[in-house]
Structure formats: structure tokens, C-alpha cells
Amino acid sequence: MKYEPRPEVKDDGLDESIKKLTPEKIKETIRFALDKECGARLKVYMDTCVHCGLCATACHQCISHDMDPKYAPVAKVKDTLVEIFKKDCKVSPEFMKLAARIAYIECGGCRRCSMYCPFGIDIAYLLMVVRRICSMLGVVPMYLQDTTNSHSVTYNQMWVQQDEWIDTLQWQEEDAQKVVKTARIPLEKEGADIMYSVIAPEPKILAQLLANAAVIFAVAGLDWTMPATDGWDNSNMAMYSGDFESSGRLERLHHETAMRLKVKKIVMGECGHAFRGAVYDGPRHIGQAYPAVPVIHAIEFYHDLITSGKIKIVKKFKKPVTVQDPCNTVRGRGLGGKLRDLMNWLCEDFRDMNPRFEHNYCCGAGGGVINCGPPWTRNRVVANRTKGDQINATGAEVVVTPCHNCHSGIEDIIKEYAPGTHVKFISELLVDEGCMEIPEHLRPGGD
């Protein structure tokens, strides 16, 4: 079978960054990087892949390529690190642009393919020791690099301003109280039991999902707050881009904000990247193991209320639907099971996806992926057809996503896959569907 060379994308962080690289400032960065940050974890996996491609079979990208050989993890590793090791850091600029493209487009780190590791060999880590590479030599994508620049100033990743923010939520505590009369969003309530963190696209897009958290929270009647100050975005595509010193200040503001508000534990909304940051990588960035606080997520959070009383199912969904298991709360959390409880309560015709929970495909938007922008969407897209056949063997009208990355993915992927077929979040199924009780006296104009 004939493979289809890369296709040429124009990227201005990659095409432009490289030609302010020499040799020597490339061998001191990687030799730092290897011999500073990296120690027996990266030998081990090195030395024990027998590079055996079985690896390429749980890929999405060569699945999607038709097995195009390129594209399996293990290439990916031995396209960047392998000649790496080969050429004693001695790589030329062009090099690194496209060890650039591999770890940072063709791979999202959702580590479906260390599942299928004979060895168990974290291959999304040593793409993210190249991702490091990169991002310490300047050589990143360049939406990517401008939400993680915009992590440094505003510590959100779409430039929204203090000021913003605060006019963000008191709008949309108005809204919240259309549907629930008492619906608030308490702003630096010290002592609460919850802190709710969101990510930046919902004061940005997607403001009706903090209206909706507020008309959740008021029916169970629970004790919550949100910061006015900065400190309220987990998303960290810092993370992501290899650039772990911003990375590492982000958590730790999120952490100390919630600490600062004495706050029992953080909820997190519907996104499962957010939730790698602050209970994953982000720890570890500033040398701690879990998080200073407790963090649970909304599959977790939303299923607690069900199952407490707290909240009432008084119908559910009537079009078929189908769910997306966010890698990073599936796969690296476990609540496959919790998130399928939530369907079969929320939904009358759920039919779920084949492979499922911690088997499922990446939706191929997560990892940073979809933050390197619009000049990679039509690589992105055409990198997860087995999405949308997997979609599309469901035959479901609706996909829910509980990540805001996959959200944004998976909308792409059925526009050219699967056409007519929609995309919600389990807040808007609770709220906007109306499959959440919502009594009486709590509506305007009731007793």
C-alpha cells in the first residue's frame, strides 16, 4: 500500500521559531532537558521497547491512516527520541520542526496505547519529553503557545480579564435565576464546602454552563463559592505545550485560591484535561504528589447528588444517545462506570460506543491537540475517522461529552463524519432538558 506523505501546514511557531535555532543551542537544551529532568523512568522505557508496533493497533491516528505505518506510537518515539539518542543531540532545526509536528499533532497523550504495551511502556510520556524539548527551545505550535502565554499573564487561557470574569458570573447569576429564584453564585464565601473551577471557554463561549452550575448547586442546596480573583481557570494548557514553570505556577495559584477560601474540596465542571492539570501533571510540577486540596470532577460530583437525594431525575432524554469517555477521567480515573450510571438515569435510549470505558478512542482534540489551532483542524479531523464510524455505528442523534475538549473535537469530527448528529454536555441534559426536578417553591412566580 502506498502512504501519503505529511501533508504541509503552514505554522508560524514551528516554521519561523527554527530559524533562530543553531546546532549548539539545540545539543545544551536537549542535553539539559535528558540529563536535568529526566532520569531512570525515560531509560527504562527506552530500553525496553523491542519496538514490536502493537502499539499502532490502539492509535487512532494510524487507525485513522489506514495503518499507515508513520503514524504508530512506536514510530512517533523513534522519529524523535530514538534519533535523539542516535545523533547525541546533534539534530538539525528542521529536525526538531517536525519531532514538533509528531509530538505535538500526531500525538495527544491520551495513553490508549500503553494499555496495549506488552512492556505497560508510557509512550505519551516520552512524547512529553519531547513536547518539553520543544517548548525549551521555542518550537511550538502557535495558537498553542499563545493560550500558554496567555496563562502567564492572566492565568486563564483566553486573556479574560479580572473584571470580565466577575461581569461573567453576575450575568449569568441572573440568568440562573430565571430558572431557580434563589440561585446565586456566592463570589469569596470563606469557609464554603466547595470552590467551583471552571475553564476559561465557559466565561468566554460557553457562559450558559455557569448558569447552569448555579441552578444545580441551588437545588441541592449546597454550600459553594467561586474566587473574583485569578486562580479560578484549571484548564492549563501550559501542561501541555512542555512548558512546566508556567504550568506549575498555575496549579499552585489554583491550589492556594482555594486554601486561601478554606473551602472543604474543588468541584471541577465538565472537562477532563482541567482535571489532569490540578490532580495529575500539575501537582508534580511544583513537587507535590496530590493535590493540596481535594478535587473531584462533575461525572463524580453529578452522580454523588443522584445517588444522595439531592437532586431528583424527573424524566429523562428521549433521543438516542451515545457517550464520549474523556480520556483523562476515563482512562486515567476510572469513572467509566459512574458516567454510564449518569446515561442509563439521564437518558431513555443510550447506546454506548464500541470499544467503551477505558477502550474507547480518543476524541483526538485533547492533549493540546486542538489548542494548536486552526491551522492543524483539517490534520485533526482527518487523523480521527474511526470517531466518526465509531459515532456513526451508534446511530445516536446526540453525543454527550463531559470534557470540554472532546466537546470541541467531537463537534468537528461529526461535521465531517457524522452530519446532524449533535453534541451536550450532562449539565445541559440536567438543566436545559429539564431531566432534573426542579420543585416548585424554587421557581419564579412559586410558593
Contents of the next structure:
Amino acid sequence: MKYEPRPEVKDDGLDESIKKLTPEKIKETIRFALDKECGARLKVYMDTCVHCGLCATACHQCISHDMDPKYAPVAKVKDTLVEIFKKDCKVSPEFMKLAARIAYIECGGCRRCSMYCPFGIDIAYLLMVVRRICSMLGVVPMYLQDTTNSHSVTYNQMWVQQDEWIDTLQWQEEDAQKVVKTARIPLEKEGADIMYSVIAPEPKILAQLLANAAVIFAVAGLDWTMPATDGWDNSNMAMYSGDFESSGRLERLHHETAMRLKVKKIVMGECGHAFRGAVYDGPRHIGQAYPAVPVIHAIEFYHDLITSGKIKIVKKFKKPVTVQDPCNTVRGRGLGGKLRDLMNWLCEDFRDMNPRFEHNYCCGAGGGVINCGPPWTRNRVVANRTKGDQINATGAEVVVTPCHNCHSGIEDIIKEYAPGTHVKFISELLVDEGCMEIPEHLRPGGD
Amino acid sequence: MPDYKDWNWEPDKKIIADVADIGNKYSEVHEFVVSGDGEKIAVPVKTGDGEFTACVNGELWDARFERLWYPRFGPDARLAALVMSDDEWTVGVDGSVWDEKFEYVWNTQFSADGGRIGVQTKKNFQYSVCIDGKPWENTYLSIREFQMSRDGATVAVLAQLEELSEADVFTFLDGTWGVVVDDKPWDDKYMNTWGVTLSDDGRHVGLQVRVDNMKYGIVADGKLWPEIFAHVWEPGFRPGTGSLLAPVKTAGGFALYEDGSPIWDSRFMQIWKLVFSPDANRVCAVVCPEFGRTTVAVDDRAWDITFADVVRDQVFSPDSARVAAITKDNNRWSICVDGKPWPVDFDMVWKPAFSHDGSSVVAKGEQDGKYFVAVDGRVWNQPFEMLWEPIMSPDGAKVLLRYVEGGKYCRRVMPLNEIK
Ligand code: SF4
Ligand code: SF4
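Next block, the form predicted in complex with the partner chain, ref. the form predicted on its own:
Full complex below, order starting with the chain above.
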């Protein structure tokens, strides 16, 4: 066990924002959050914890810090909520800064620890309550707040302008036609079966993934559409910053857009937190128990396309591959089995991680942690040496990451701990690596 | 002003275009759209390498474009499409192209009579709008919503009025977004602005704003309502008046306010999507009486029946007496009228319409990939390959059907009582 002071990190979202706080404002805000927004659930969890510390070994941050006790899940609650209760909400601005750091940076809300707690206490929920309080007080890491601001203005997380979105789809359609001549990205097609939604990094920095989707849809012969309006981004960082009003607003528009287009389901690209937002956390922020429109994650979608024969696998990827289980689709929704099927169908040398499935460790980027931006990158990488060890133990050269946060987070991790390893989305195996059959008659120049 | 009373309401069936033939003729045929009166069907088609145009009732526009998309018929049945040539975008209307060109144009809007057509524009990385080919003089950092008054004389947009550098969360808090009406920005700026709406005559402007991290408000004609709320949703003007209504979240739950004061006694977990009766005296909204249940409330009274998934697209009867809405429960779509659900459900259902006397409700439904017309909960046993929403005749005795059957697009007016 090791104890080291937290490294100094400058983040104006925390450092500057607390200057505007007074103890009275803090107390009033916390009281409101605890009394008006948190019910029996919070009280039961707080009263049930016996401080046994079993959750400590579950947290990648604690393990990666050589079991430094301050990174134990129970300690994160003790240093935030327990302290707040003890002091009857009379806490200082400096305290709020530390609480924000613990809740936003030192916990990614991955929910692994609740599986190791004998009582199943949902520590991620408790730290989400802390995030909510911080958000109400405006003490949020600057880049995460900026992402939330983008969501609140543009309904996407990267300030993508409306014309940039449509324009990108139009040129990605042209790119897709270089692979499959009939490929289209049908915009605003009312009555299509499927609305395909993605997260903003796709049009902004990974546009080829949109072309890949168009290729897959064309080969599978599906009736699909994408909106040419706001509501196309299924991501939701407001859910993680604690701005539940913006979170609800986003989820409402995402589903409203699908209903306006009269589709029967939403298929979403390879992203985990977006699934949590669209399927099980987001709807609650607008008073709904279920998503208004059924949502299918890319893992389920590809699985269904292959098992139904709509797409055929004609080649296996040769290099040794391992796979990251995105917390929100695997621990949160049990898609680990289908993910393994895909890996085995697509890869000649699939080497599973250990531990795996719902026991796999978080990538360390999810839960809004990577959105806290450059000031915290080093911190995030140090806090997930565990993942680097896991990847190295497989000997894999490629890590498949069916989630944008996992993809970017693991990219940083392998740079540090597993150089020479690369990350890939499943759609890249299907299309770019040629695992999926493109029938001759669909190829440009083919009959 | 086009009046649907002037449409041809003689019971008759007319084949307008051979859709199957259009499909065979061109290497790419995109999505079909039809005019309100059913007399025209249009689709973007590829006529050559990198060459597109609009095909209307089987006839091509003369001009060819590198791209043509988003064809939309206005209420006067003119066709407007977004077109690109030499990397410049503009709008083509019935085959003629606006002189003014842009880096991008999108989000076509029509005035109620179709006489005015507007789009959002981008030029030199600045944003604006262009109405009938005449661009506004000013440009803005960004524009996200764009509303035209019914008469088309007034245009309001939400625009970014202050520069915001990357991750500048403090300037954002001070307010960078505001309202621009007819190219004149309002003085006030807010953290967030949403749901700008205009009164029928365009003289009044309302919207939702976020004034602080946790504080939301409603702005009417530039003035913030005195009360601040925990949340707000889209406001709407009572037809023919300058009175603004909005769902607002108060300590007791969501309430319906008019001009800053509550008008409903009930409080709900959620209220949104206000719809006014034609006589402007009544208002209904989608409400959640409890977590996970949703229904319609009309004038402060929620229907007894509630639904788990969705309620949307409410519509009043022309006499303002009745309300119908789309519902979804257990992933099955249906229609509910005055709190009474239809006995049939569908894979998908479209917005219902009342007959003129309010006695009948008609809707388009989809089942197993075929489209059907349903009246008062009975499904007409006549499947269509394609079908647009049925329109009731002014006398309520007939219905206009626009559909594709056997590869042909048809316009048919038939007596309502023949749909069985
Ligand atoms: S990061 Fe995951 S394991 Fe660690 S405290 Fe948070 S929820 Fe628990
Ligand atoms: S394992 Fe459960 S009971 Fe034990 S300290 Fe952690 S949260 Fe508390």
C-alpha cells in the first residue's frame, strides 16, 4: 500500500469557479440537492455501508495507485458525502474543489465496485450525487463543462454546426460509394425502419466511420436514415457533468428526432456511455422509465446482421486481438457474450482479457473522465496502469474498443504501457480490414 | 392564399405518375415527396455522372446539379430543393435557381401560404438566412433555429452574438446567444436560448432561456417573466393573440403558465408540447401524471388513461371540442381520442386528422411493411406500397388519399363511408 499526495493540476473550471462560492451558497445548494432530489436510495446506501473496504480491490484507480487508500471507492464517498453529512452541509469552497476532483476525476462511474460490495452499494450513484451538487454550484472541470455547454447549445458534444453535420454526411456518402456503388446516407427519410445515430467525434474527427456505416447498411440492404437536424448526436456528457436538465433535453431531442422520422428503432454506433444515456439513464431525466424509441447498440446490430445472414464474414483478421468490454454495454447491459461472438467470428487469434465480461476493468476514460480534457490526461493514464497490464498480458497487437471513450482512453493507455499496440472499432474490422463480404455486383464497376 | 377548399374534391381516382418507371429509368432515385393537394410527386434523380435534378410527375427540371436534396413542396405546391453547382449551394424553386449562392444552405421553411421561402445560409464561415433569394445584410457566428411567421413577414432566429473561444466556460456563463428578429439582434444575451416562436401576426416573439446555471425563464418580446424556474419547455402563443403560454417547473412540479402566471391548478411530473384549439380558447399538452406514465391533459384535466412509452402529435377537432393523439404502449403505436384508445395498433402510426364536423378521425398506419388508412379505429383492408397522410375534405364527407399502388402514384378522393 502506498500513500502519495495528489499531484497539483490546474483546471480553471475548479480553481476559478470556487472563488465565487460562499459557504451559505454551498449549504443551500447541497441541502436542496439532498432534500429535494435524493430520496431513500441515498439514505439506504449511506446507512448500509459497513466500511469493510472490500470495494477497494475492485477499482482500477485504487489498484493502479498501489492500493493508495484515498482511491478506494468507500474513501471517495467518505471524503465527500460522509463529510458533507458530518458537517451538516457547512463545507468550504476548497472542500468543493476536492469533492469535484474526487467525483469527476477519481471515479468514472464504471460501477465495477458495486459488484464487489457485499451489499451491492452503488458507489457510482453516490459519487454522481456529488457531481450533481458540483454542477449546481458550477464547479465542473473546464473541458467537461465546455462539452456540456456544447450539448446545451448545439445538442452535440463538439460544437458541430448544423451545416458541417449535413455536409460531412454528404461527402462520406461519396466515400462509401467508392466501396459499394449503391451506398447512400439517406437523410431525413421519413418512415425508414432505422435511424442511425452517432456521437459528435464521428463527423468531427472520425468521419470515415460514417462511410463504414453506410457500407454496412448498403450491403445488408437495410432501410435507414440519418437526420439533417439537431438530435443526431446520441452522446450525453451532461448526464456525467451533473446537468440533468440538459441531459433530459438532449435525450428528448434524440428520441423526438427518431419519432419525427417515423423510424421503428434507433441503431447507435460504437459508443457505450451514449447507450447508457439513450437507454437507461437519460430517459429518467425526463420522467420516462423506458426510451421512447427502442435503441440497438452496434454490438447487437452487427451480431444480428451476421446471424441473420444479412452480412457475411469472408475473412478473419490475422493479428492477435483482444477486446475491451465497455462498462455501459457489458456491465450495464450484458452485451459481453455477443461481443465475444463477434471477436471469434472476425478474428483468427482472439485473446480475451482477464478479468473479462462484466468483471473487466473500466478503460478509465468513460463516465466523462476523458472529457475533463488535457489537464487531466496524465492523471487518467497513471490511474489506469491496470488496463495497460491487462492488455500486455494478452500479447495482443490490437485492442478492439466498441466505444468511443474506450477507444480514445485506451489509445492513451497503450501509448504509455503497451507501445506498438493499436485500437480499432468493430466497423473497421468489418469494412477497412475486409472481414465483411462486399458482393461483386455491389462494387464500383461490378455488374 | 391557397385554400384546400379549392382543391379538386370530386370523388375520382387519377394516376399522376409511374413511380416504377422512374425507378427503372435512373441509376439513383432518392425519396419521393408529394404536394399537399396530391397533384404532384417529386424525387431527386441521378441523370449522369455526378449529375442530379428533380423529377416532378415524371418530368425533369431543365437544370442539372452536382447535388440536389431536400425537395419540399410548399403549401402552394411549388417545389423547393437545395441544389449545388460548382461547389456553391442555393435553392431551386420549380426549376429556377436563386441568383444568390452560398457555401451551404439548409432547413427550408415556408410561410403559411407558401408565398415566402427561406433557408439558413453559410458564407465565409458566417451564418445568416436568405428569404426568397434575398439574404439578410448581417451575418452571425452561428444560427440554430429559424422561424417564419405565418404570413412570412417576420423571421426570428436564435444566433450566437458573442465570440466564444475554446473551453471558455466563463464567457459562456455571461451569455453569448440571443434572438435576432428581421436581422436585428436583441440587446440581451443568455447562456442558452431555445424554442423561439412567433405569434401568428409575427408581432410577438417568445422563447425559453437559461439565465444562470440552474435558472430558466421565459422571455416574451424581450422581457423575462418575473418568475424564474427550475426548468422550462417550448412556449407557444395563443392563436390570434400576443399571450404566451409555457410549461414551467415549479417547486410543486411542472405547471402551465400564461403571461407569467399559472393557469392550470394541476401540477405534473412533466408538461410539454402545447397545442391550441382552433378557437384559441383551449389548450392541451402532453403530461406525465407520474414517473413513467404519460397522457394528454386538456384544459387542466388529464385523460384517465395513461401510456408507458409515448404520447405525441395531439390535434384538436376543427370545432375545438375533441382531441386526438398518437400513443405508444409496449412498443405498439395507436391513436387515442378524448381518452378512448382505438382497438387497433400498428408498427407505426401517423398524426391523426379530424373530419370537419369532428365526428371522425382518420390516420395512416403501417403494419408489416404495408400502409393502411384507418378511420375511427377501423382499418380499411386496402394495403398500399406507399401512402401519405390522408386529408379530410372541407365538408368532412370525403378523404383525399395520396398513394402508390402497382408502381403508380395515384390521387384519389373517396367518400369517407366507403372506407370500411
Ligand atoms: S471508478 Fe468505478 S470502481 Fe472506481 S469508485 Fe468509481 S465506480 Fe467504483
Ligand atoms: S464494499 Fe460496500 S460496504 Fe464495504 S466499504 Fe465498500 S461500499 Fe462500504
